[in-house]
Each structure stands twice: as structure tokens, then as C-alpha cells.
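First, one chain by itself: the form predicted alone, in C-alpha cells.
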Amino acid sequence: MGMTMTQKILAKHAGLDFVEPGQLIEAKLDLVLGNDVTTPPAIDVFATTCACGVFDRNKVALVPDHFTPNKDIKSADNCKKIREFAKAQGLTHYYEIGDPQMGVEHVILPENGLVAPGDAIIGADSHTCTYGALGAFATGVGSTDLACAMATGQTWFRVPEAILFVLKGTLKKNITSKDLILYIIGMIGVDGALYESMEFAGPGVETLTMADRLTICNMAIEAGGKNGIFPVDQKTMDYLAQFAPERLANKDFTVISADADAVYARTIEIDLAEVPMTVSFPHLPENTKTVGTFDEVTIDQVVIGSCTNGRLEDLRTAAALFKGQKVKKGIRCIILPGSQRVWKEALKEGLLEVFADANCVVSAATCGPCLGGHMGILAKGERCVSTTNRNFVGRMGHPESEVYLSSVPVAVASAIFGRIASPEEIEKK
């Protein structure tokens, strides 16, 4: 009996020839991640371990991104605590304001060359599963597990079963990978892949960019998935050549493929050409509807960015649609680049000017409103169309506000028309 991609990566890092679903293992880690919300309590736990220091100062990455630039005294204290810990431990990968490589953790780690095929990565943030786009096993953990992993360089896992998503065809015009992952979540539900690996394969994979794959894996957790993972192909190698040239040159990674006789809990085939333009209504990502099939939904705010859709490709898409258009009067549209690198390139390409001309506001690279932190909190009764990944009750502010998850094209159209709209309406306009 063969193994899935996830099983093979976990087996390798556990020093075993074979692992099976449900098996408890202890695996060595290639990277351990924390942010400004989860790291402060982890530091307290770390202090009780009697560890002389972190297991490897080159394999612990700390990224203050949720409440930065600091919104209040508490967030400033948390970031100071992380900053002092990173300095005391001599961490190589600490990214905050003032560092040209700073930004939202799940955007900058791949951009900074810290993720490669075959890696085993944990992060004290649920969207750590993003890195499966590069053929790595990556999953979220709690602060206590983060602390222990910083000390030992390893952690325990229960080997997950896997769902195989076989993709074929090509996405239609104005349909994006965000529509695809929302469509999948709507299909299987928020617990449809509970503690399972969501593994993608099929000829449709090659039609998806790395940004597409990062978006899809980012939201695996929204279906309850333990991780999401894509096979390694030429697009993966090209991405490494751009962002991790040293690892590529040194062959500091392992390309792992699923065995032909790997066993999956189930297989789901998806024709990309049939994926509809999808929006998730409040208050769960599974509450999906196809654009054009529901009554008018007026809105107050649009957010474009985050670790889901804050990459350069996303901003290029947004700018192309915003060019020559204006945000509807009375609507607030906030653009959040995923990293300082993305922000700078967007400036160089003139994208930020397009956003400003359209009456959008461009933020620093931060999580900001995604988790109801800052830079766009919703008041009672307000509605927001957002390219972020969650729309739980109170996620972006008041518990009686509403968040509608969408792709970048739908978000732009919604900002222009002041209601949930299709990008085709911009073309007609």
C-alpha cells in the first residue's frame, strides 16, 4: 500500500519508512513560525522548558503582522516582547516594520525563500497551511506547541487521511482560484475535510499559478483540513528560482510525490470550467452562493488583500479593473498589500496610483481588518465584501456586522457599484 504526499513527508521527518492514517508520530521540523498574537504566550511557556535557547536560530521565524503598525499599548507590548526574544535568541528570520522583507507572515515566508518542497512546517496560526502550495507539509498549531517546537525542533502529529481533488480543465474568464476554493468549501462544508489532508492533482493543476495555489491552500483550514498540498511542477521550480535561489542551487529540498497506489478517504473530481463566480455569505465560508443568483446586497466597505489575496498578482488584477473607475460614493475600499515587497512593486508598476485615483485607501502590509484588528473595523449593521478567508460572527468588528467573502474581481466590482456585483458589469459600464 502506497502513501499520499502528506504521509510521505511526515514519514521522512519521523525517520520512518511508512506511516498510516491515525498513527501518532514525532517529526522533526524545518521551520517553526509565530506571530504577534500567538508568540507572546509561547515565550512564557518556552521560559518554563529550561531550554538554553531555540533549537536552531535559522529555523524559527517570528512575524509581527496582525496588529502592526501597533494599534494600541497592548499590541505594542506584545511586539516588544517578541522583538526582545528574537534579539536574545539571535533569530535570523525576524521581520517587522523597518525590514524590507516585512509583511503578512503567509505572504512573506514563501517570498523570503523559507519554504520549499518536502518541508515540514508548523506555525502558531491556522493559515500556515498556505505553504502546501509549494509541495510542503504545513499546518497550524497552538502557542504551547509552538513553544515546545522552538525548544526541541520537533512536534507530534496524528497522521491524517487525505481527500484527493482531481482538477481538470481551465477556469473561465473572471473566475479565480478564490472562487474555486470557496466552491469546494461550499461543496464539502466547513468540516468536510476535518483533520484530513486536501491533496490536489490532475491536469488542471498546471493551469493554476503559484499565487492561485497559495490562495487555495491558505483556505484548506476553512474546510477543516489539516493541510492543503499541491504536487511540485515547473511552476514550483520557477517560483523557487525567483524567491529561493539558494535553496534551488543547493538542492536544499526534496520533491515528494504521492505513490500511484496511495489510499484516499475519497476522491472528488472538479472541472475548472464549471466553477462559478462564488461568494460566501455570513457567517460561514460554506454558505456559498453564485453571483447573479441572489437579491441585491448593498455594502459599506470592501477589503482587498490579506494572506489569501494580497499578492502582487491580486493587486494587478484589482488595478486592471479599477483603472478609469471610481469607488461608489459612500463606500470605503481598503487595499492591503501582503508584503513590503508587494507594496514596493505595486508602487513601481503604478498600481497604487490607480487605486488612489479610484478613491481607494492603500494600507501598509498588515493583517489589519481581516481579524477585526484595525484599519477597517465594521460598525453595527455594516456589510463588507472582503477577499480575506473568514466571515465568522464579529470577525471584522461588531457582532452584528456582516462579511461576504469573494474573489478580487468581485470585490472590485462591488466597490464600484456599492453592492455585490460581477466584474462583467464593469465591462458593460
The other form holds:
Amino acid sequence: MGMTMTQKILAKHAGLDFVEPGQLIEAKLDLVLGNDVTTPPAIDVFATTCACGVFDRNKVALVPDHFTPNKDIKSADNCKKIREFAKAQGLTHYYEIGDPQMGVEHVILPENGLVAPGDAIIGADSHTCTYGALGAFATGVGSTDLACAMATGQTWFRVPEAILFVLKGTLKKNITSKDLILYIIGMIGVDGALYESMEFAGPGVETLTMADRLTICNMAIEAGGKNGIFPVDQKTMDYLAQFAPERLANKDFTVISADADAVYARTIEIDLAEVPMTVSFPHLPENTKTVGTFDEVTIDQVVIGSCTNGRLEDLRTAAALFKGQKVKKGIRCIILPGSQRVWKEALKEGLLEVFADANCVVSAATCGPCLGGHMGILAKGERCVSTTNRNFVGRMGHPESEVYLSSVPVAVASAIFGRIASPEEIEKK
Amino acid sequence: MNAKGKVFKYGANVDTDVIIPARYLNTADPKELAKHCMEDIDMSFVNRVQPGDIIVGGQNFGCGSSREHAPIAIKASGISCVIAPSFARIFYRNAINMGLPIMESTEASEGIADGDEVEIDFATGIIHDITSGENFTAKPFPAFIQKIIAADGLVGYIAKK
Ligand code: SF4
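Got the form predicted alone; could you also share the form predicted in complex with its partner chain?
To see the whole picture, the full complex is given below, headed by that same chain.
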């Protein structure tokens, strides 16, 4: 019996030749991540482990991105605690506000060359699964796990089964990788991949950019998945050449592919040409509907960005559609670049000017309103179209506000029309 | 390492909210949490439970939030092991990290009756129902998980290393 990609990466990190689903293993980690919400409690637990220091000061990344620039005194205290811990431990990968490498954790870790094929990574943040786009195993854990992993560089895993998604064809015009992942979540449900890996394969993979793959893996957790993972191809190598040249030059990565006789819990075939323009209605990502098949939904706010859709490609798409257009009067449109690097690149390319001309506000490269933190909270009864990844009750503010998850093109069109709209309507305008 | 005690049996999808309701989450003190364990599904649990007793649940035990308080409350109430056909992913992780033994066995979950006396051998995975005389097997924990549990959880295990 062969192994899936995830199983092979886990076996390698556990020093085993073979692992099977359900098996409990202890594995070495290549990177451990924490943010300003999960790290402060982990620092307290860390102190009780009697570890004299972190296992490797180059392999612990701490990113204050959730309530930064600090929202209030409590978040300032939390960030201070992390800053002091990072300094005391001599961590190389601590990202302060304004640092050219700072930003939202799941955007900057790959951009700063900290992720490469074959890595095993845990992060005390559920969207750590994003890094599977590079052919790495990455999953979210809690603060106790983070603390112990910072101390030992290891953690334990239960080897997951996998669902294989075989992609064929190409996405149609105005349909994006975000529509694809929302469509998949709508199909299998928010617990459809519970405890399982979501492995992507098939000829459709090569039609997806790295930004597309990052968006797709980012939302594996929204289907209950333990991780999402893509095979490694030329696009992955090109990405490494751009963002992780040292690891590429030192051959500091391992390309691992699934065995030909790997066993999957089930296989789902998807023709990319059939993926519809999808929006997730409140209050679960699985409540998907196809744009054009529902009654008018008027909105108050649009958010474009986050670790799901805040990459340069996303901002380019948004700017191309906003060019010469205006956000409808009375609607707020917030642009959240995923990282300082993306922010600066968008400035150089003139994208920020397009956004400003269209009457959008461009925010700092942090999480902002995505988790209802600050900088764009919704009032009672307000509706928002957002390119983020969760639309739970109260996710972006008042428990009676609503979040509709969409792709970047749908978000732009919705900002222009003040209701959920299709980018095709902009062309016809 | 063994466990022996009387069984409290519950159905499928026992969620973290019934294990320890959110209204008690203003404390992380195990003793306080134990006072309200299982309260919303079984009011009599806290008065009847004895050290060593065992919970047998249905599938997807521990679904819901990621609160580490749920396994802490069960463990502090004296429960020595939870048996179920399957556990929700985060509860599974948290239970082991907090040093609460859990075992997966569909047969045991179906075959064991409420109130039975049951003995569990963690090293072999054998679950012996003393009342009915029946034996069930669950996959035993690998050595390192047994060590985590013996060290009272992941933090104790790391500290010993
Ligand atoms: S952008 Fe949103 S989903 Fe991503 S890490 Fe920040 S809060 Fe979490």
C-alpha cells in the first residue's frame, strides 16, 4: 500500500519508512509559528516546560498581525510580551510593524522564504494550512502545542487519511481559485474533510498560479481539513527562485510526491471549466450560492485582502477592474494588502492610486477587520462582501451583521454597484 | 498503566459546550471546571462520578470549540479514560496534551452498557467489561503517547525530557 503526499512528508519527519492513517507519530518540525493572539499564552506555558530556550532561534516565527498596529492597551501589552520574548530568545523571524518583511503571517512566511517543499510546519493559527501550496505539510494547533514545539522542535500527529481532488480543464473568465475553493466547501461541507488531508492533483493544477494555490490551501480548514497540499512543479520552483533563493541554491528542500498506489478515502473530480461564480452566504462558508441565482443583496462594506486574497495578484486583479470606476456612494471599500512587500509593490505599480481614485481606503498590511479586530468593524444589521475566509456569526463585528465571502472580482463589482454583483456587469456598464 | 471504573454512557456528538458550558469558562482552574462537568447533558454526573470512572460516548466525541477546558474538566472530575468510536480532531489533540487518556473503539462503544464495571489496559488496548465478561480491543497508544499521559500531559512530558 502506498502513501499520500502528506503521509510521506510525515513519515520522513518521524524517521519512519511507512505510516498509515490513524497512526500516532512524533515528528520533527521545520518551522513553528505564533501570532499576537496565540503566542502570549504559549509564552506562559513555555516558561513551565523548563526549556532553557527555543529549540532553534531560526525556526520560530512570531508575527504580531491580528491586533496591530495595536488596537488597545490589552493588545499593546500582548505585543510587548512577544517583542520581549523574541528579543530574549534572539529570534531571527520576528516581524515588527513597518519592517519591509512584515504583514499577515500566512502571506509573509512563504514570501520571506520560510516555506519550501517537503517541510513540516505547525502554527498556532488555523490558517497555517496555507503553506501546503508549496508542497509542504502545514497545520494549525493550539497554544500548548505551540509552547511545547518552541521548546522541542517536535510535536505529535495523528496520520490523516486524504481526499484526492483531481482537477481538469481551466477556470473560465472572471472565475478564480477563490470560487473553486468556495465551490468545494459548498460541495463537501464544513466538516467534509474532517481530520483529512485535501490533496490536489490532475492536469488542472498547472493552470493555477502559486497565488491561486495559496488561496485554495488557506481555506482547507474551512472544510474541516487538517491540511491542503499541492504537488510540486515548475511554478513552485519559480516561486522558490523568487522568494526563497537561498533554499533553492542550497537544495534545502525535498520534493515529495504521492505514491502511485497511494490510498485515498475518496476521490473527487472537478472540471475547472464548470466552477461557477460562487459566494458564501452567512453564516457558514458551506452556504454557497452561484452569483446571478439569488435575489438582490444590498451591502454596506467591501473588504479586499487578508491571508486568503491579499497577494499582489489579487490587488492587480482588483485594480484592473476598479480602473475608471468608483465605489458606489455610501459604500465603504477597504483594501488590505497582505504584506508590506505587497503594499510597496502595489504603490510602485500604481495600484494604490487606482484604489484611491476609486474612493477605496487602503489599510495597513495586517488582519484588520478580517476577524472583527478593528479597522472596519460592522454595525448591527450591516452587510459586507469580503474576500476573507470566514463568515461566522459576528466574525466582522456585531452578531447581527453579515459577511458574504467572495472572490476579488465579485468584491470589486459589489463595491461599484452597492450590491452583490458580477464583474461582467462592470464591462457592460 | 491501567484504568478501572464504572461506566457513564452517552450518545453521539457530545460537544464541548455540554462537557463544560461557556458560562464557566471565566476560570481555568480544574477543580472549578470539574464542578460543572457534563452538567448540560447529565445533572447527576458530578455527584455520582468516582475517581477512575470511565466515559463511553458515541461518534464525534468532543466536537465544537477548541477549548482546552473540556478535557481538563473531564480529567479533573476523576474520569480515567474516555472511549468512543471517534473523536473530534481538536478535542483529540487537547485530550492527549492535557493527559486525558482516550480510546477509539466502535465495538466497545456499542457493547458496553451504562453502569458496567470496565477495566482498560493502555499498553495492549484491551478493554475488559467485568460486568458482561466481554473483551474489546482498541489500538493501543504508542509508547510516547503513553509517556505524555503518564507525565500528566504534554507540558510535563517536555519538562521531563
Ligand atoms: S487575515 Fe484573517 S484569517 Fe488570515 S490570519 Fe489574519 S485574521 Fe486570520
